[in-house]
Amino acid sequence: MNIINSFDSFLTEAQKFPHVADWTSKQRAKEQLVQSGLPTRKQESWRNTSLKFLSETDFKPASHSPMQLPDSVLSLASSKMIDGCHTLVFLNGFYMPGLSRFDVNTVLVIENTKKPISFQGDADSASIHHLNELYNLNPIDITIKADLDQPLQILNLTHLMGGEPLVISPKMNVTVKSNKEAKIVLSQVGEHQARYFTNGQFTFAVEKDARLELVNDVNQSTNAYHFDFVGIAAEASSTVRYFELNLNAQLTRHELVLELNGEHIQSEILGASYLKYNQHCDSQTYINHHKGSCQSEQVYKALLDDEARSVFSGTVFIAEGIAKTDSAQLNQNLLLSDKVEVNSKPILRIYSDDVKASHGSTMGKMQEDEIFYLQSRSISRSKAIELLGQGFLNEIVLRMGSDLLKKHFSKELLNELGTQRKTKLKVVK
C-alpha cells in the first residue's frame, strides 16, 4: 500500500519543521493500518465504493505548509471566501492565521489539546481514521464562545506544491458552548483539475441549549478524491442542522455520525448532490438516539447526469427503553441520463416501542410535461432542465437559516448547473 509506505520518508521530512506531533501515536496508527489493511468491497459499508485509486496513484503527504504563498494560492483563497463571513483558512491541512479573518472575542483557535469524543459510526472505516491520524500534523481546537453575528467559514484549501499528487489530512474539533449559536460552513476546495486525496476528520461538540447549523460544502477539483468524517455530539435541548452539498470531486465519501446524548434535541440532516461525468458520491449517515423525546429528520437529494453514481446509506439507531422519539428518513434521486446508477439503503435499528420511525426512497426522470411547460414560455429545453434541476436541489439550500448562505449556495448551484448544460450544448454542436 503506497499510501502507508510513504510514512517513513514523510516522518524524516516532517521532523525538519517545528511541528507539534505525537509520533508514538502515529507509529501505532501505522501498525494498525498494516495489520488491518484498508477497507475492501467485501465489507458491507464499502461494497459500492472502491479504494483502488490509492494503489494506482502515489499520493505524497504534505509535511509542511509553503514558506511563501504563491499568487495562485492567494487568488484561490480570495475567490473561495464567502463575503460577510468570519473565515479560518487551512492550506494542505495547516492553519494559516495570516489569511484568516475573525473576531477573537467570539472564536478561539488553539493547537489541539482536547480529549477526542467517542462516536458510534462505521467500524469498517477505522483504518481511514488511522490514515488521518498518520498524516495530520496540525490538529486544531475551535471554540465558539459567543453567538456568531456572521457565519464562520472554515476554508480547507489544497495546493499541489511541486505538482505531485498529495494526500491532505485536516483534523479539527469544534465546540459550541452552552446557549450559544453558530452557523458554520466547512468549505472543501482545491486547484482546478489538480489530482489529490483529502481525508478530513471534523468533530463538533454541541453543548446544552446550543444551536449549530453546519454546511459541508464539497467543491473540489474534478480529479480529486474526497473523504471526510463529520461527528456531532449533541447535548440536551440543543438544535443541530447539517447540510451536505456535493458539487465536484471525482470520488466523494462521507461518514456522518450524530450522537443524540440528551433529551429534547431537534436535528435535521440534509443533503444535495449534483453529480455528472463519472463522478461517484457515497454518503453514509449514522443517527444514534441515546435519549428520549428527540427528533431527527434526514432528507438527501441527488441530481445525476452522464454516468454518475450515487450511494446513500442511512442508519438510525434508537436505544432500548427510550420513549417519544421521532425519526424520518427520505432519499430522492432525479435522473438526467439512462447511464446513471443509484444505490439507496435505509437501515433502522429500533430497540424501543414508543417511537415513530419512517423511511423512503424514490428515483425517476424529469417530467416531460414540466419541461414542455417551460418550453411553451420560450425557454429552451436545456435551460428548462437547468431550472428544474436547480429547483429540485434548491429545496435543501432554502432550508438554511442564513439569508446570506441561502443566496450564496443558490447562486453556486445555479452556476454549476449552467456551466454543465452549456458544456453539453457545445459538445452536441
Given for the second form:
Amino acid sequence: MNIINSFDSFLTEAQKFPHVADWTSKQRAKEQLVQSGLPTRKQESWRNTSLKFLSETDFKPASHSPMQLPDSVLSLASSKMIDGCHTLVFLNGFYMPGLSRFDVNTVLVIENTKKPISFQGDADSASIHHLNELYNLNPIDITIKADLDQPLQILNLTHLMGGEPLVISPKMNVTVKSNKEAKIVLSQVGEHQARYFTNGQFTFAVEKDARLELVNDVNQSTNAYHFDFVGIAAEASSTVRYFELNLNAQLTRHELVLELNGEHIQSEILGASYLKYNQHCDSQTYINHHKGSCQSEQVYKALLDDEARSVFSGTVFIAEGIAKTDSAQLNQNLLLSDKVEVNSKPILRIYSDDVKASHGSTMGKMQEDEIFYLQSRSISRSKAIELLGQGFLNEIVLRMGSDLLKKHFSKELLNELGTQRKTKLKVVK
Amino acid sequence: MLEIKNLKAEVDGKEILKGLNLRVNAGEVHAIMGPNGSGKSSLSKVIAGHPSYSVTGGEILYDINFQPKNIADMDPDERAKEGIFLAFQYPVEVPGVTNFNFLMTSFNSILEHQGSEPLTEDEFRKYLDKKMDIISLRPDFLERGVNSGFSGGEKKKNEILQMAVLAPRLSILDETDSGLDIDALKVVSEGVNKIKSKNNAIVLITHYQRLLDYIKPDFIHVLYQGRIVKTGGPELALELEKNGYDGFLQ
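Right, the form predicted alone is done, so what does the form predicted together with its partner chain look like?
Let us now look at the entire complex, which starts with that chain.
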C-alpha cells in the first residue's frame, strides 16, 4: 500500500501550492482508499489483471516540473509532436503552456478546474479513480469553441529527469461545444525504458450535434504501467468516434465509459493493439444506451506475440423502454505465438425489446495461404507476417477521418512491427 | 527456362503429381488443360513453392544466372525474386495493406535482391503510372486494401497489374479466366499480351478454349491424373472443346 501511504509526505510537499487543489476531496479520497483498498483479482473486472506491481515498486507522486527543463525533456517533447496538429503539452501531468502551440480562438484552456462529471463505470475500479484524485495537482478544462481545422494533440509526456519511479495523475475534461467538430489525439508517451505509473482521468462532454473523433494512443516506455479512464458523455444527434491504440507499455488498463444521453447518436468504439514480450493490455468498455435511436459499433483488434496477454470486456447496457437501438460488438485476436493468452468477454444488459444487438469474438493464427500469397510476390516470410499484422490492425487506423492521422498512425504501426519483429519471427503451426 | 523432370508431389499425404514432365522456353506460351482434380492448380502451386505441397521425386529445373537449378527446396519468395510469378485463381484479400504499399514492397524486394537501390515513393509512383496503362482499374485502387472488397474481375485484373509491375520471366496464370465476363476476359488477355515478350514465358492453366482465343498458345498440354498425357499445338484445344475430356481420354 506504499502508493496510498505516500500521500502524507506528498501532502506536506504539495501544500506549498495550496491554491491548486481541493484538499478536502483529496482527504476524502484517501479515507475511501484506506477503507476499500485497491482492487484484487477476486473482483470480476480485475480477474485477469494484477496490481502486484504497485507493491513491488515505490512510485512517488509527481510534483511540479523545474522551470528550466533538461534538453532530454525538450527533445522527447519535440520528437513526439505530430506535424500538422495543434499541441497541448503536459509533463508528468502538469500543463506546459510554453511548449504548447494552439489557436486561442478555437481552444480555451483553463487550469485547476473543479468541474464534476459523473459516469456509470466499473464500481470495482472506484479506488483507481480515488488514486487519481489523490495525486492530480493540475486538473485542466479544455473547451473546443469552434471547428478545429487541424487535429488537437494532447501530449501527455512522462519523464523522470533522473529521479525515482513516479506515479503520474493527469486529469482533464474536454467540452466540444454544440455543433462543433474536433479531432483530438491523446498521446500517452514517456521516456525510453523508464519505469513509471500513469493513472489518467480524461472526460469529454460532446454537446448536441457536436462531432468528436478521439485517438487514445498509448505508446509508453516498455517498462511503464498505464491506466486510464476515458469517459465520454454524448448528447443528442452527436457523433463520437473513439480509437484506442496500444503499442507499448508493460501493463495497460483502459476503462472507457460512453454515455449515450440523447437520441440519434452515432458512435464507433475501435481498438487496435500490438502486444509482445510479456505485455498485458486490458480494455474494459461500457457503452450505456440511455435513449433510443442510437447506434454503437465496437471493434477491438489485438495482434499478440511472444507471451503477451490481452483482455477485452465489453459491456453494452440498453435501458428499458427505449426503441431502435443498434449495437454491435466484435473482438478479433490474431495470435503469432502459442504462448499468448486472450480473455474476451461480451456483457450485454438489454432491458428493451426494439433492439439490434450483436456480439462476436474470434481468435486465430495467421493463414498460411495469406503468407504464401505475399511470398509469391517476392516478399520474405518475415516481412509478409509484418505486413499482414499491420494490415490486420491498420483496418482500424484507416477508419480515421483525418488523412494526416491515418498516415501518421499507419506509419507508427508499421515501424513498431518492423522494429520489434526483426529478430524473432515465427507463426503458430 | 523451365524443365520439369518426372515431378512427383503430394499434399496431406496424397500424391497429386505422379511423374510430370514439362519444358518451357523463353518466348513461349503454354496452356495446360485438364479435367477437375487432374492436378493443374497443384502444379502451379508446386512450381511457386506453396508450403502445403511436398516434392517427393523428380526435379524442377529453372534457369538462374543462365544455369538450370533445381528450385524444389527454395522458399516461395526466393523463387519470385528469380522471376517466377503465379497469378492466383483465388487472389487473397489483405485488408489494411494498401495496393500501393504492397506493390512497392514487392517491387523493392526484387530490386534489393538484384543489388539495386530500392525506389522511393515518388520514383515508384512514376514507374507504376506507366504500368497502370496496361490494365484499367478504378482510380482509388492504389489506396484501397489489397483485393479487399474487389469483385472477381477486379481481383484478376490486379493479378495482371502485379505481373506487369514485377516483370517476371516465367508467369503461371492459374485459371485467370474463371469468373470473368467477356469484357473483363478481353481486358485481362490484352494485358497479358502486352506483357508477353521473347524474353519471358507464360503458362496458362485453364479449363476452357475461350481464353485461348485471346492469348494464343504455342503448345497445349493435357494433364490427367498427375501426368501430362498429351502435348500438341493450338488445334488440340479445339479437339478437347469438341469431344470433351471424357471423349478425349477414352
